[in-house]
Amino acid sequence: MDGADPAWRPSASVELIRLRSAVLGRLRAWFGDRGILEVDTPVLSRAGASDPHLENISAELGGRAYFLHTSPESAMKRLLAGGSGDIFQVCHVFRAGEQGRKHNPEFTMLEWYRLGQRLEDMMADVESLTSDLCSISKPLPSFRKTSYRDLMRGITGVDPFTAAVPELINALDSHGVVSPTGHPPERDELLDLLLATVVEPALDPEQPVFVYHFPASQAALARVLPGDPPLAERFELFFGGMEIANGFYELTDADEQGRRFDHELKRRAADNRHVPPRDDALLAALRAGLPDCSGVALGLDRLLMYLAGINDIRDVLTFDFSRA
């Protein structure tokens, strides 16, 4: 008997777990022709995110706390400051609280990292990773590309680095969206929610688009571009009605992503948050010498849902979380 219970099936079809393999496949062949190298880091971490966009999943140990990635960019990056050179990784991470059509706890991300690239090299190199990969059954347009700045004053009329809060939250209001309560909002998690419920949904799903030079206060791992206003090296690559890539100019200067990461621990515990240990392994790579290089973390399972058309992402995985 096949069993009553229709739990133990598979998500995804079978087709759309042989169409994973074929891009499993077709990409390891455009990295490998590249010369760049695969590699395969730890799941687990002693330092969890510090990232308040980010809920780490935690795990014990001999009694002491470990974290599953929310990505592998920490130990990837200490691989280059170790003389790895160019490299991608294919690998699981998790996310607590992250569960939706667009989202599952436990995700596959391509990350890669290249040497002496800027970012316009590495949108370069997204987009021609992304054509070849949706060559197999999808193909994609031409890309357009615009900055965070002219974007969202094209969609929503407010300039994202001059708008005061109320402004901000007036713009969420005139679009039907419900502003955060419980606490004071600040500018940069009114400015998240335009752009994921306001300019993300404007965008025409058929147009791969690429976002870049945001706000400074959203730099995260990337460096910052001196001016008025000061830039995020950073750009997200958008099609099919949602994110597909986030990539960053990365900083090389420990002194300042340390002070970013203390600055994130600080708003997790004014939030009542957990503040997972800092992670001082990638400082300390940082401050051996991280080579000049741009990075990018793809994900794969949101390129399957494009490639087949399907807007649940349980659907293009083997087992989602409720089958795990």
Given for the second form:
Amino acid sequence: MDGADPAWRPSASVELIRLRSAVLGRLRAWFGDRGILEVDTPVLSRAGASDPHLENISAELGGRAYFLHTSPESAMKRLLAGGSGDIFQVCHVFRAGEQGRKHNPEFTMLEWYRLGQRLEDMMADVESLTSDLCSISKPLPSFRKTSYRDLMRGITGVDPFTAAVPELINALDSHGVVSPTGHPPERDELLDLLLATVVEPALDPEQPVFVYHFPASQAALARVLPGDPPLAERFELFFGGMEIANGFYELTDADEQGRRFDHELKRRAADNRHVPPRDDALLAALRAGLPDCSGVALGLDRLLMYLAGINDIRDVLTFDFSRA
Amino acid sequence: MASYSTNEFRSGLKILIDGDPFIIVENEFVKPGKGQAFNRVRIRNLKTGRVVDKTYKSGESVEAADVMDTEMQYLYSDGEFWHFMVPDTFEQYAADSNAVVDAKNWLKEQDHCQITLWNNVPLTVTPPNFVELKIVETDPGVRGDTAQGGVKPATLETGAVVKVPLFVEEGEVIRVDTRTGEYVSRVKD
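Take the protein just shown as the form predicted on its own and give its structure as the form predicted together with the partner chain.
Let us now look at the entire complex, which starts with that chain.
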């Protein structure tokens, strides 16, 4: 990007703006062919994301704080509980502080839910859809699958389920990654750092790979498969050197979801961070009955980066954050 | 005390770590989808020049270093300190020998230099990229040898010794690139 450009100018070229339009048209056709309903949910919410790894952006209306959604998940699950059947949505989501080569504080997410589907089915969905979208200009080979444990062990040599903190620090160090200073690091944080700085760059960018069965501590809103170790029924799709999509076999147990929310909110308070109101509307929807379902969130901007062979997210956005 | 959140990290930002001022050379934001975000930074110690890598959990704060670059005019040296003045305000600053260690060979009175102030005390002095200095001592020139690549040492009025072409004479003024310490050209009056 030319830094001398006047700030009114779009960040993306006209060619990439056209590519985005083509992708949007094509994905709507894909969902339409399967009878999956397009929905449009509010961006502002009374509840904020409780996930300690997300930072909400708030807006004030009538003396009351509202939050720009970090994902449409809550509203879409309320629709599912309300009887919508299979749904999809393309929308902007907002996350404070996320800015970098692969991050913009506001980005475009494609999210969809299907009733009665398990992770395997959703991986098939993701492969079918992304292969279709990428066939526009950069066809993908058939996708690979690996468990989180095998992937981490294969690339870093450490077992993510059993390695202690010093072992993880050593593994990072041997790949030239300095561990965070200041606070005593937690296992999950070091695993996150390993994944983002060692594993992701080691993956073949041209080979899509599903990674499934994350540690239960990284379940977010996914169900946990009991066992030793317990496994999160969650997958991520990587290609183009990036995480492109994330899928859950959705947690439908209101009590368990309530416990996770409370745990996360407590953690935020302990870390001296902003504690948003709990998402009680979602808990009420789960109590009323969320049908058995799986859901996927896919980063459309990153998919465009892959399609266009571009390695800075700003180049696929009409106006990146610095021009917002 | 002012501080910066990792959200504000960008190259050029000056931060204080363990009592030393550092400048951010590179900043990379990394975050796995559902996990902890980090800022990986490459920073340079402004006192020692050493470059180190650090990783911060995003959202952490780091103390700001009160470091500022100011253009000043070099006045004189009293042997212990090198004295500079801000042209607009006539404010004067004294730099010690540590601050001028790389610059002192190129400092000519009246020249404008960049002074990096830390807590309002000169930390480093950067001379102009090009300076014009008089040769006070060099072997006699070799007539007619203007095309050959031969060089000889020449001592300049500041005490610096640079390699100059054989045809350059004592008493002449030459232009030197202070970043490389190399002769550029003769300066004709």
